[in-house]
Structures are given as structure tokens and as C-alpha cells.
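Next up: a single chain in C-alpha cells, the form predicted on its own.
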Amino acid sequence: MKAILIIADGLGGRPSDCGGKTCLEAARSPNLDKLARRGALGLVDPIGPGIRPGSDTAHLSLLGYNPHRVYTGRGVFECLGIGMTVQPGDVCFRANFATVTPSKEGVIVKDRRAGRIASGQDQLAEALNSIKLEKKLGIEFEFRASTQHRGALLLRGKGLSRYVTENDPHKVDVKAPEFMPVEGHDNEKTRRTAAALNELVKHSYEVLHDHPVNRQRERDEEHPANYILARGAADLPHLDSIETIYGVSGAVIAGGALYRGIALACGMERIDAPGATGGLDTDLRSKANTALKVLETLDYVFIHVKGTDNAGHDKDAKAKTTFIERIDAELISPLMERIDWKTTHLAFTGDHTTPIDYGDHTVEPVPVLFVGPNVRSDTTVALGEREAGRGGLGRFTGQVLPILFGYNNWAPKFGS
């Protein structure tokens, strides 16, 4: 047997997308539609019914963890998705180059993204990890770019602490806040983490500020990346690996480092697929090729595909219809053609809804779609919100890659 899990990220969507219907109910989805009425369809609260969901959280929870327990923060799937080693102690954050000016108060953000900087950012990165903290600290770090303004930084050392503040204030024109312990943590390892931090942001603006990249951009009239924002504390969570719990091993093909990470951390291999961006310009055709060529040496699959979820954040109703189009053609109609459904189950799902009128992650319940020779058909026609309220799977909380697992009988029993 064969799985297949592909999670549309931000799928859902509300009545008000399309002129009353969602985004996924107006899209053109022949392939989707089809497997819907060979197979069987419900609605899926990604963490809880009236929970809304972080993609972090939503992943661990249809992956089959149960975030509550083992959820520590979001940096260590960043550092871990971006190829970053991370071990027992170190500290991770998500981070963004930023533009800043200085002012008496403190450094003052313009720009949290840095103009959305596109290039030259390993340049700026080596600049970053030239940074020498205080000896007396004992405390190492590491920076490394990812997309646009995106990176990663991981701390090291001796007695380190998740439970700091972040130094992102979320707006502009706002001092950026200094890094402090939570309230309620205040101790020795939060204190020196804090401070690390502090020194790590203030050298930032010292390297940063003056380097030729910087230089060119502004003479170029662009935002400098002269500062580092770093959010999402986190450190290594205890997680049994999927092959230890089923016995079966399996890769992650996505181009968001947040996805990777969280899959590397259930015990997911990493397999890139040419042209996979994270964003709405993916090569969906070469996923699919990645993904059956997988499926050779290996039991599982995982596809996570993120452009529904951008053109949800920007509010573009007929981008996110033309993505799902584009899923449905691109991803699915090659995986339907050479896929041997006598021996292959597939899921679809989202991880949570994002409405273009809000913007954001929302508590709405996503459609799921699972077909396969073990799947039990239902009455539904076509893949949507509403039709998959009636469907014949009901309405359940993530586990969805276990029921997936289940239709292989791949299920460890509970229970003699």
C-alpha cells in the first residue's frame, strides 16, 4: 500500500470570497470533483472546533501530534526546515531583515520585511555571523537567510531559555522592543538569553547598516535590510517519529521551510522537487513527478503547497481561484493518471481557512478528502466547503494523516 497526504494551506474560505460562494466552490476542479464522488468528504477543525489555527499548530495536529502537548514554538521548525542542525538547549526564532532608523528611544521599524529584499541576502548573512557575543555569555548563534526577507536564528549554549519575548512589534513606525523574559520566567536562563539577544539585534544595525548591499539598495531607492526582528521562540520538542509509531517511512516535498521543518521533526525525509517555491509561481507538475518517484522506494508522501494561503494573506479572490485551478490540474491530474488506485490511498485537506475579506486564519472547519479501494463512498459530487458538510465522514479534529494510515492498515491497535 501507498499514501498520499497533500495539504492545501489556507483553503478554506467563506461565502463572501466569490460572490457567495468560496473560493474552492467557485474554481473549476474537475479532477477534484471526481475523486470527491469516488471517494468520501467531511470537514476537518485542524486543532478544535472554535480554535483558530496557526500553520504550525494545524500541521502537528493533522499530522496526528496533539500541539497542546508537544507544541514548543515556531523558530525550531524554521531553523530545522532551512537545514539548520538543531540540538538539545538551543534556543530558535523565525527572523526577518528589517529596516530601522535609530532615534533616542531606541531603533524605530519602517519596514518589517526590508522591502521584501530579494537578493543578497547570504551577503548580509555572512556579515551577521561575524558577530562576536560577550565571552562571559557562553553564548554561540546562528543566522541563516531563507526567502525574501525571511531567515532563521538559533542560539547555543548553556542554559538557555524559550521564554523570552520578541523584539517584533508588528507595525511600523513603533520602537522595536527589547527582547525580555516572559512574564512569569524571570530567572538566570532568561535573563542571559534576553541579553544575548539584545546584543545580537544591536550589532546587527553596526554590521548592517553601512554594508555594500545596503548601500546599494538605497542608492537604488529601496529599503535597506540594516536590522534582524526575531519571533517564535522555540526549542527542540519531543516528537516520536511517524516510523516509530507505524512503522513506515516517508518524505515531505514543500517549499516553505516551516513545512519541511515540522516534517523533518515527525521523521519525514526531505525531498525537493524542481521549481517548488513556496509561493504562487510553484511548479505543481514537478511535485507530482517528485512525489511518484517517491512513492517508488518509499511508503508515503507528503505535498504541501502554500499558494492558496499567499493569495488568501493578500486578499486576491482571483488568485487563490486560479491556484486551486492550477492544483487541480497541475498536481492532481498527473497523480490521477499514474497513480495505481488498487493500492493507493490519497487525503486532501487544507490546513486552515483564510477568507480573502479577513486576511488571516480563521476558526471555519476545511473540507477533506479521502479516496482510495478502502474508502467507503458517500453521496458528494464535487469537492467544497458546503458539500463536504455533508459528506459521509462528518465533521472530526485533525488526525488527519492517521485516518489516511488507517485505510492502509498501517493503525497500531489501542487496545488488546
Contents of the next structure:
Number of protein chains: 2
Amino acid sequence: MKAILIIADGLGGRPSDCGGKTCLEAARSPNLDKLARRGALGLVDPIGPGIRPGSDTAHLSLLGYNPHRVYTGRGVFECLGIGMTVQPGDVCFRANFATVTPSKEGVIVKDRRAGRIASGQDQLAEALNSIKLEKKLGIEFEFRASTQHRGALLLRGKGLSRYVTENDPHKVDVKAPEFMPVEGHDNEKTRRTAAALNELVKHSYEVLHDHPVNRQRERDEEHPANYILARGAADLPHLDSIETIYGVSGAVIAGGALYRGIALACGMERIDAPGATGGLDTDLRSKANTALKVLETLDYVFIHVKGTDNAGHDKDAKAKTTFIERIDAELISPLMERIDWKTTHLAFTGDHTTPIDYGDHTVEPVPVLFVGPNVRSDTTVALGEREAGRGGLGRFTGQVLPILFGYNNWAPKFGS
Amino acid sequence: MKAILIIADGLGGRPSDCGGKTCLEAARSPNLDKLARRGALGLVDPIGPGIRPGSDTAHLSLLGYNPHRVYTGRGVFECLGIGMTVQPGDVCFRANFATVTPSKEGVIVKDRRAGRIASGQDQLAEALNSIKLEKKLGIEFEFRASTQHRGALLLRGKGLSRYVTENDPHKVDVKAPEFMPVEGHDNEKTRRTAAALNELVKHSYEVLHDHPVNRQRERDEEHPANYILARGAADLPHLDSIETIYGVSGAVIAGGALYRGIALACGMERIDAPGATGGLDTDLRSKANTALKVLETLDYVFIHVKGTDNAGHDKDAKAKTTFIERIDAELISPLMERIDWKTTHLAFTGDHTTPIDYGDHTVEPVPVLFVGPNVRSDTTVALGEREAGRGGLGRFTGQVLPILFGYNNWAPKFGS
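Following the display of the form predicted on its own, present the structure of the form predicted in complex with a further copy of the same chain.
What follows is the whole complex; the chain from before opens it.
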């Protein structure tokens, strides 16, 4: 048996998206509709009814983990997702290049994304990694750049703690706050961790502001990438691997680092599809081809597509609808044609609702589709939020991967 | 945005209520039906499938708290609901006037409700509050009367515990048991608390039995209110306030002390509607008007109506059906007319099922209706238990307030 899990990020919508219809309801998606007719629909609360999901916590829950118990923060998934090795005790951050101006009171953040810098990041990262923290701290670090201004930062050493605040003020023309112990966690570990971070970002300005990459940016009238902002402190969560739980092995295909990182933390392999960007411009046919290739040797594949969420955050109904139509034509259609449907189950869902008018995650459940030989089909005829509300699978919380694996008879028995 | 939560206590019913229909199904409720057509229905298990809810635990769960974790007992909500100030460490009780006869073995309970005494309770409470407990105990108390025989009792002092039994035998012509440590909780605190309570009720007979109010009652051949029964020991639960969680502020409109108390414990303001009684005779139009007034300044309002449950406990199908029709005409109709539906979401549900034949809470889920601009409408055409069973919202547990607030984009994100 083989299994395919597809999560379209931020798939869910609201009636206000497209004049009374959600983008998913409005999109022309004949292949997804065909799968709905063949399989069964339901509504899934990614983390639980009434809980507004983050992308990381929602994915953990859909993959069968309890985020209330295992979630330690986002940074660790970002580090894993861009290829860093994370060890127990390390503390990880989402980090990004920013533009600051020094002042008497501290550094003032002028641009949290350093003009969405698009080249030279690796040279800047190299400069950052040459910084030596005070020896007495006994703490090492690594910064790695990913797309545009984005990157990840890892601290390693004895006695670190993830209970430290961030230095990202989340607005501009204000001071970047100092790292501090999180309230209620003032202890030697948190103070040491915060001290190392404060020292690191201070030096980041020193090595970056006069760097050749930034001198060129200033000549080009672009914001220099002269500072590091870090947030989402996290250490390695304790996750039994999917292979340990179910005895099967699989891979993730995702353009976004976060999603690769989560999958890696669950024990999936990372397979990169050429042209997969984690954006609206991603190559969906390449993802389909890569997935089919993965299934030649592994048991399952998890395909993540991010464009739906990007369009939602951009409040662009047209882009979201078009991207769903592209998913249908360029990802679902080739998979449908080439899957052996006698031995394959497929699940298609989202990790949360991202309505157009709001442009951020909301509480409403998302539609979920299961199709394959062991699925008890229902009477639904199209994939959509309201059609899923009358689906044969009812409404449930998370657990999409375990349910999918259940159809393949891969689930461990609880009790005897 | 604005939000309205309406809980009709004990709303749910069984087919045996009205010859094959529940009272809600049998009631003529054109306005609720119109809202059902406009919005979406589901079934909510107040605390969870298979769990028979108390009113207090059900309300906590519907308001988004986990009663398994936070519930400490009912007494504290009774004290808060009748206006007492409860501090951490206080132990609170539901308490009521009863009629007892002293005997060699102890006091024998003749009437647990002192003939449903309807006047003079405040004078009796004053006499009670003049009792001085032994100084060495270092414990103070306050008794406050509410409606009829009902009231609340609060103990304050160092080293109190809520793990004490009650002195209400729940039947008549038997001895009122002594307060004792709850099994498994025999320690200095519980023994001290029980000792104070036993001393208090002993003195209650002394100050009450010959009180002028009771001498008059005996002349009128009414049962004297000559003793205090106390139950539902509870201390202050740890509840993050709704304002802390969601950043919005609102008020409760409820005739019943318990419901006001729960809402106050969650950080709502208490606003009294003139003529709201917490009974079948309540002024529902006044509640609607007060709610609309509240929404002029606050973000949300929680309206509790109790009559549905009273009729259920009285096994009176006619009264329950009529009260639901009154809710429709006198509460829902004026709200519908005067709400700005472009910017308001409304939820309507019950806190449990109270069938006519059984006259007490049962396990079955209750219908829930959500309506407003962001609700994905379904194909339901009337508000009723079975119609809700085919609603687009499926079946879920508790969390009605968080879901309602989610439609208003007020929910905090878990994860990132």
C-alpha cells in the first residue's frame, strides 16, 4: 500500500472571499471534485474546535501529535527545514536580516526585512558566523540564510534555555528590545541565553553594517541588511518518529522551510522537487512527478503547498482561487492519472482557514478529503467547505495522517 | 465587531417531550428558524460525548474553559453571583434555610427549603452573621440570602480547605450529617474547616429558631427557617479572564446567581436587566433591551435564560414549549430587528438537555446555532435537535464562545 498526504496551507475560506463563496468553492476544480465523489469528505479542526491554529501547531496535530504536549516553538523547525542539525539542548530561532539605525537609546528598526534582500545573503551569513562570543559563556552559534531576508539561528552550549523573549519589535521606527528571560523563567540558564543573544546581535551590526554587500546595497539605494532579528525560540521537541509509530517510511516535498522542518522532526526524509519555491510561483507538476518518484521506493509522501496561504495573507482572492485551480490541474490531475488506485489512499486538506478579508489564520475548521479503496464513500459531489459540512466523515480534530495510514492498515493497536 | 451569546438553560429535549417531538421542535419559533436558515447549525456536547453536564461545568466548557481542569465546585459561583467578594483561600458554599427539629441524636431535617420562605430572609441572615465562631479557629464567615430559601456562605481564614462534606442529607426525616473531611483528605485544614462549619450550623439553630421572623412563621403555620444547610464547597478557580485571552470586554445578563457568578469569574461585567428573575416569569424584552444597550459600549454580551430548564425540572412540557416561544418572540425578535448584522455574530445554544419525562440533566448533545457575516451557512431550515444533527457544523465539544469570537477575528493564535 502507498499513501499520499497533501496539505494546501491556509486552504479554508469564508463566504465573503468570493461574493458568497469561499475561494475553494469558487475555484474550478474538476479533479478534486471527482475525488470527492469517489471518496468521502469531513470537516477537520486542525487543533480543536475554537482554537485558532498556527501553521506549526496545526501541522503537528494533523500529523498525529498533540501540539499542547509536544510544541516547543517554531525556531527548531526553521533550523531543521534549512538543513541545520539540531541536537538536544540547542536553542533555535527564526531569524532575519533587518535594517537598523544606531541611536543613543539602542538600535532603531527601520525595515524588518532589509528591503527583502535577494542576493548576497550567504556572504553576510559568513560574516555573521565569524563572530566570536565571549569565551566564558561557552556558547557557540550558527546563522544560516534561506529565502530573501529569512534565516535561522541556532545556539549550542551547556545550560541554554528556550524561555527567552525576542528582539523583533514587529514594527518599525522603534527600538529593538533586548533579549530577556520570559516572565516567570528568570534563572541562570535564561539569563545566560539572553546575554549571548544580546552580545550576538550587537556584534551583528558591527560585522554587517560596513560589509561590501551592504555598501553595494546603499549605492543601489536599497536598505542594508545590517542587523539580525530573532524570534520563535525553541528546542528539540520529543517526537516519536512516524517510522517508530507506524513502521513505514516516507518523505516530505515542501518549498517552505517550516514544513520541511516539521516533517524532518517527525522522521520523514526531505526530497526537493526542482522548481518548488514555497510560493505562488511553485512548480506543481514537478512536485507531482517527485511524489510519484518517492512512492517507487518509500511507503508514503507528504506534499505541502504554500501558495493558498500566501494568497490569503495577501488578501488576494483571485490569486488564491487561481492557485487552487492550478493545484487541481497541475498536482492532482497528474497524480490521479498515474497513481495505482487499487493500492493507494490519498488525503487532501488544509492546515487552517485564511480568509481573504482578514488575511490571517482563523478558527473555522477546514474540509478534508479521503479517497482510496478502503474509504466508505459518501454523497458529496465537490470539494468545498460547505459540501464537507455534509460529508460522511463528520467533524473531528487533527489526526489526518493517522486516519490516512489507518486506511492502509498501518496503525498500531492501542490495547489488545 | 460585536458578539452575542445566548444560552437557554436545559434547552435540549427528547422525542417523548411532546408526542414525538422535543419541546424545541414543537415550539413555534419563526425567528430562530429564520436565523437557522441564514446561519448554520451543529450539535454541541457541552462537556464531551457521554458526559452528563452540570450547569456550572457545562457553562465553563461552553465559555472555553476545561472544566476537568478548572472546576473547584459550585459554591464559589453562588457567592460571586449574589455579589460577594471572593478571595483566594476562601471556601464558598451554596447554602439554604431549612427546617429542623433537635433530637438526642442530632438535628432532624423536616423541610430542606423551610417552606420556600419568601420574606424576612435578610433579617435571618443578619442574625446568622452575628454569630461569633471560636476565636482560636481564626475563621470568619458571611452568609447572604438570595431568592426564597437560597443563599451562599463564605468562610475566610488561614488554612481552609474545600475538601469537606456537606450537611444536607438530600431527604427529610433524617439526621443532618456533620461536616467532615472528604475521604482521602483528612488533614489539619479539612478538620479545621469542618469544625468551623459544625460550630456555625449549631449556632444557626440557636440564633434562628426563636427569631421573630420564625415566631411569625409558626403563627402562620409555615415551616420556620431555623437551620442552615451548606453544600458545593469550592474555592476560587484559576481562570484567565476573557479579556486577558481575547482582548475584548463584555457583560452577562442573567437572573440566576450561578450564571452571573460563572460569568464574573471569567471576567465579565454584571449588568442587571430590570425584571429578569431567573425563572419562567422573567422579562425577556428587558433582557433584549439591556443587551442592546450593553453592546453600545462593550464588545460582547452573554444572555442567560433559565426558564427552559425550570420547566424541564418541573416536567412541564407546555411551560417549556411556551417559554421557548416567548424566547423567540420577546428576546430573539427584538435582537434581530435592532442588531447590525453586518458586524455582529450571534450564537444560540443550551447548556444541556433536560427532558420532560426525566426532569433532570441528561447526556444528549444540544443544538447550537451560529449566524453572522462570516458563518458558512448550511441547508438547515429550523432550530431543533434533529435539524441540528444534519447541520453544517457537525458535532463538537464545548467552546461555543471561542468559536463565536473566532468569527469576529478575536481569537489568539496557538503556535505561529
